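The chain below stands alone and is given as structure tokens, in the form predicted alone.
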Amino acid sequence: MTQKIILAVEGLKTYFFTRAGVVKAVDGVSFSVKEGESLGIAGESGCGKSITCLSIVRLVPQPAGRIISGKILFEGQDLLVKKEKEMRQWRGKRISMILQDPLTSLNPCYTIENQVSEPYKIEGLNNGSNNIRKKVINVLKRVRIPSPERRMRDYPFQFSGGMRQRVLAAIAIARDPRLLIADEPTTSLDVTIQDQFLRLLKDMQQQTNMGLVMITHDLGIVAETCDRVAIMYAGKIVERGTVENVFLNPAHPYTEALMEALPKMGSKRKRLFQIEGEPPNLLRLPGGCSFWPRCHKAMDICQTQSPPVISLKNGGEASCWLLC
């Protein structure tokens, strides 16, 4: 049975207009997500991962940030042509997002019950507080918070980091969205709690058949949770494909370097490989391919012309002159 594409991003460009110049945070990004599928978007910090997802839900910081062009087709409808009032009906109900810092995302002045019940109040449930309270208890049970009847009266500071992240997950899935975006949800968690939370996300996805977009700089998380992966660098996707193909046979030098920098079990080396230099300043991008100043395979053409998107034999795509 063919899976239905629920999200298709085509040529998305999101720029920030500052006094210092134009920051091309997202510059022509395209990808799709099917129902029940997990897509990982990976890359170094500052490559445009989070802004890509904020663009999808139309929450780009204003007034500097603007979506310049492209299409964001969700279940066949272009979100970029919808008015803000219409988007409020889509956020939370059709598309939800888990932000990366649960401590700052939750309001310390309100109880867990108050914050988890907000999506139901927005939806317009006016069947009494008891009905909403039951829904809050049920969704807290879904994210495996113990004793939800008691804990929902607590405040965020009374929860551990892992439990706060589960509260954010509860808020995100409260209205059973078709697409869940998780923006580095395990950044503040230790390894054990991180694994538990990732398993929880996969279980929720299997139960509801929702699409999942996982934003991360940790390739281990991509390998564990995702079906496909898109590698971003300097606001562009430089390679995408299935996790297995990209990890075993990276086609772009940047992807290859990221894989080489990972520690390998049983491998003896004096020090880990590192990518020389740092990501470019998006205000002053180098000419041609943005990665050429750090690429040990760079050619003359890389410095003057941007590489085209090349279709690979394994079904993936990559942007590099070496593939032409």
Given for the second form:
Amino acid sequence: MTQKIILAVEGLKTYFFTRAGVVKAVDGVSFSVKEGESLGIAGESGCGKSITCLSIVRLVPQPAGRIISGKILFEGQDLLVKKEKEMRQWRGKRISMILQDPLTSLNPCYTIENQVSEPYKIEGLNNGSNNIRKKVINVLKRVRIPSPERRMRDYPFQFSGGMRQRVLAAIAIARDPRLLIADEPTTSLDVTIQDQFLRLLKDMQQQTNMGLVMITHDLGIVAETCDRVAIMYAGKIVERGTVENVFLNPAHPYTEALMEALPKMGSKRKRLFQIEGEPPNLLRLPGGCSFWPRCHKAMDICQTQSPPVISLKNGGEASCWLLC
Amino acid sequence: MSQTVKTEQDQPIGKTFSFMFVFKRYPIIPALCLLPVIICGIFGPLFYPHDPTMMNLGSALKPPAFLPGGEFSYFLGTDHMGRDLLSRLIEGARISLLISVFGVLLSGLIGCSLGMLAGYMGGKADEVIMRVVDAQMSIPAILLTILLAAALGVGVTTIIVAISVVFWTGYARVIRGETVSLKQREFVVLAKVTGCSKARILIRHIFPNLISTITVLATLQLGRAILIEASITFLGVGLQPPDTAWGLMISEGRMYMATAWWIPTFAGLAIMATVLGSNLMGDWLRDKFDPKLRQL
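Alternate state requested, the form predicted in complex with the partner chain (shown: the form predicted alone):
Every component of the complex follows; first up is the chain already shown.
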């Protein structure tokens, strides 16, 4: 079965021009998402995951941030050459996003019904408020909010964190997007609610066959929900491949170190492995491979030249001099 | 719930039923100051004892009823033309209310729209609007009002326009600041992601969150507007004699301070009560809208 590629990002570069210098938040990132597939983008905080997402919907914080080069092909069309007005019609309708913090993402002034009906109103659905109400109830049912007829009259502060995240999911899927970007959707939820919510996401994806980009720093979430994964470090993707391959046979030393740092069940309790040093300052990246100061397999060439992207035997890709 | 369970809410500060508690909960003092003015302003013509502009030189400079020589029918006395002061006070409330309410509304409309625009758009629009605000704020309000009144000619409309032109900067500055902080909130990002246009975000998502601020500001500005109106009328560029206004009463009564103190005094008290009332109301509203104090 060949699935259609929905989103293909090629050589995306998003830089921030600040007083202190140019911050290369996203520096030549490429990946693709197929229909019904979920891609995890994982990495430390500040490695450019969120900015990658915001670049896709063209909402990079202005005026400092700018997309320098690259292509974002969504269903074959380059989003970067689109006009803002055209782009706005695609947001929400074709590409949706679930934001990080459900506690602040809802407008405190309006009822849930009011906010969930917004996507429909934007669409210009004007055949009666009853019709919209039915749709709202429907979509709230899809995200499994119990007794939506009653709950939708409540205000956000009357909802718990998990419930609010579901409301956000409802807003995101209201217009049946082809691609859903979830930017750390579960960071502010506790584990049991996390699990429920991830299952909900998976189910929704299977129902509608949409593509899912899951941004997270939690490798457990990646393992649980994603088909493929891209590991980011300092604005670059250092390794990508299927979840199985990347987790079981990491090719890049950074991925390897990340896996090493995960606590394992059953093994004797000892101090967890730790990646020495700190993530680099994006203003002053080390020359060559960004990871070499922390890499215990670093060679001389790593310090001077950035590594090429190598295709692995198992179908993945990684960029490291060790693999040459 | 069983009776034995007593939550904290069952016995708030109100259990020891104190006056402070009542004053915090209900705007009693501001209401006492403002209600008479509002009632007089709206229903004044129905109950003033005399025609406020009718002169009767035979009964000029009569003292208030509670002083020797006073007459009950002229409860607060009469001025140098024999006009009933109580009726004039009531009529003055109409003018003051009219000017301040419309002045505050108009300036609020201008100030809030420009403030929201500056805050949300940022960049050049922000620079231009806020520099105009800065420039205008460096000119004393009274001076600017006098200039405008002199340029536009005297009259109620002129004063309303002048007050709007002077006051919009106050709104613009506060609203801009609030908008800047609101536009970084996540729900605005969500609105963008959902595909809202800029106008929609401003009107539907940012404006409702500003309403409490605007209400507080407007109430505080109301007092200032009354004061400005009275000041310029006192200075002679505001309303002119056939009209009745508090500022005018003070200005006319100034000469009789030594012999008939009641002419400027009651008008002054009326101004003071109204301004105090609207300031206190503003404070009360601010506390009311503050979620941290809302429990009280």
